[in-house]
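The chain below stands alone and is given as structure tokens, in the form predicted alone.
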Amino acid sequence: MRAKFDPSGPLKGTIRPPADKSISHRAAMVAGMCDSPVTIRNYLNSQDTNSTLAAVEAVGAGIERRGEEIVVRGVGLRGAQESAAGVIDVGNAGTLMRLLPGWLAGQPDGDWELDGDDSIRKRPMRRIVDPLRQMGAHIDASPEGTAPICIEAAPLSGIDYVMPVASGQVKSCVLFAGLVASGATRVTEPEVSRDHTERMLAAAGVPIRREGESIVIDGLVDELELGTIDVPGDLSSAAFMIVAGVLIKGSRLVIKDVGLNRTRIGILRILERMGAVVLADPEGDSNEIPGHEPVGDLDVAATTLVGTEVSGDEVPLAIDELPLVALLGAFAEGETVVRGAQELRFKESDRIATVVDGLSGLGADIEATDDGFVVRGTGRLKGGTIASHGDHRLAMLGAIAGLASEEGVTVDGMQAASVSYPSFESDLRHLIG
């Protein structure tokens, strides 16, 4: 589907972004591990997260939709069943593909195969296969180290795992395995990554703790109990509206009920350095592992931008928003550099290559590096056509670029946005007025 986004006047108004995709995935999976029913409020209704509900149902959990709520009747920590349908189809959901094997690998019996679309089959899975094998898992990937993933239940033992690359998904996979492993499981991160899994497990009664750069579970947890989960708004989705509000003169937006977890607000810190006006009003937070997610409102206004540098230690805290940093850099004064972001090459698309190629085609002065990109700001973007490559974030990037451009942007493959933000175009129309 092709869609044209013309230059826009000021964006005005208030929106609530869709529910957080990362937290929705985790909520469904952890609820599936619980012994008592769990009510999830504000669960994201998207292609990716619906794949996770279907996968949890495939291993035996009951899923009931009650208006805006979803009730999950889980199978308990050790009650996952083989899928009657055979292969569990994860679709395009990388979070599902990387987290679910951690839980399934330590079940008392059963075997499972997880597969997905063409994009999933290009994403590296050895990063979860290797630590799970160290724990005793019987798990295989394709010869290329990608999906499909085949798992046979086996007893697991806790390990001390030092992650070579910071990844909330890999960390979560190992922690899920630690729930059903004998002995302690310790995961050490090179840099802090998103901590939604730790918070949710703490809320479910798991004795999980942070020790310096490590997260520790003592092993052989008896049961999980959550009751109700409230999913906050997704900052990664809201970031597209934030950037539009920052770039388009005269704009003033309020974005309500956004998750402001400290491990997700890297984009707000980058915007602040670039001179943007984005005021956050969060609840209190902590450096420990509390059982809740801080939520607040954002007040956004257009501004003049200056270039900045994003280093490797910031990347895990803004990994999904870095394509937007490239767009901001095109309009900023001076040079914007992103380093240490090689992980972008293993997303739904190679986001270094696709972002650089896409924005270059729209008139940006941008070049790729091995681990990021360099943008020389010109204060403008001409416009043209950009392909989404089936990547939801690239589709939305093109739309925002069109609003801020001189001639507009046609996005080829705009339907990809529904993976994470089904109401993206209608919310944008509301703000344009």
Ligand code: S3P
Contents of the next structure:
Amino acid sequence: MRAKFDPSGPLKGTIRPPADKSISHRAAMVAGMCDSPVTIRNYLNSQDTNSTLAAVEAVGAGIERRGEEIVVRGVGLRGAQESAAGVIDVGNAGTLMRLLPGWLAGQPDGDWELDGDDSIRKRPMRRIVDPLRQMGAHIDASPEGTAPICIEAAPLSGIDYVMPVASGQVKSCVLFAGLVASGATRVTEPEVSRDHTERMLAAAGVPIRREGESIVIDGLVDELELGTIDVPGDLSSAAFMIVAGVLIKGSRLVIKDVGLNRTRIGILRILERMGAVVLADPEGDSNEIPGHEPVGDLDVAATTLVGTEVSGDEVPLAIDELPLVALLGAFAEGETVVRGAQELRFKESDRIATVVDGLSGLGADIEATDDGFVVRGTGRLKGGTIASHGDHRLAMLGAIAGLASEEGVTVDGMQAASVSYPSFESDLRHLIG
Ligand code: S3P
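Structure of the form predicted together with shikimate-3-phosphate (S3P) (previous: the form predicted alone):
All chains and molecules follow, beginning with the one already shown.
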């Protein structure tokens, strides 16, 4: 599907972004591990998170939609069943593909196969296969280290795993396996990545703690209990509206009820350095793992921008927003440089290549590097056509680029937005007025 986004006047008004995708995936999976029913309020209704509900149902959990709420009747930590429907289809959902195997691998019995779409079949899976095998898992990927993934239940032992790359997905997979493994599991990350799994497990009663750069679960867990979970708004989805508001003169937006977890707000810090006024009241630093997610409102106003540098430890805190940093850089004064972001190459598309090719096709002065990109700001963007490559964040990037451009942007493959933000176009129309 092609959609044209014309140059826009100021964006004004208030929106509640869709529910957080990362937290929704985890809520469905952890609820599936509980013995008593869990009510999830504000679960994200999108292609990716619907794949996760279907997967949790396939391994035996009951899923009941009650108006705005979803009630999950879990199978308990060690009660996952084989999928009567055969292969579990994860669709486009990398988080489902990488987290669920951790839990399934340590079940008392059963076997499972997980597969997904063409994009999923290109994404690296050795990053979960390797640590799970070290724990004793019987798990296989294709010879290229990609999906499909086959798992046969086996007894697992805890490990001390030093992650080669900072990844919220890999960390969560090992922690899920740690729940059903004997002995302690310790995961050490090179940089802090999103900590939604740790918080949700803490809320479910798991003895989990942070020790410096490591997360530790001390041995066997018997039972999880969550009760009710409220999913906050997704800052990664809101970021598209925030950037539109910052770029288009005269805009003033209020973003309500958005998750402000300190491991997700890298984009707000980057925007601040570039000179934007995005007010938030995030939580402070702490070594404790809180069993909740902080939520707040953001107040966004348009402004002139200066270039900035993003590197190393900041990358995991803004990983999904880095395509937007490239767009901001095109409008900023001076250079914007992103380094240490080679992980972008392994997302729903190779986001270094697709962002650089896409934005330079629209007139941006942007160059790819091995681990990121360099943008020389010109304060303007001509416009043209951009392909989404089936990547939801690229489709939405193209749309926002169009609003801020001189001639508008046609996005080829706009339907990809429904992977995380099905109401993206109607929310935009509401803000444009
Ligand atoms: C996610 C973690 C990130 C992010 C992805 C969702 C998660 O991936 O890019 O969109 O839910 O844990 P990595 O952990 O692989 O960096």
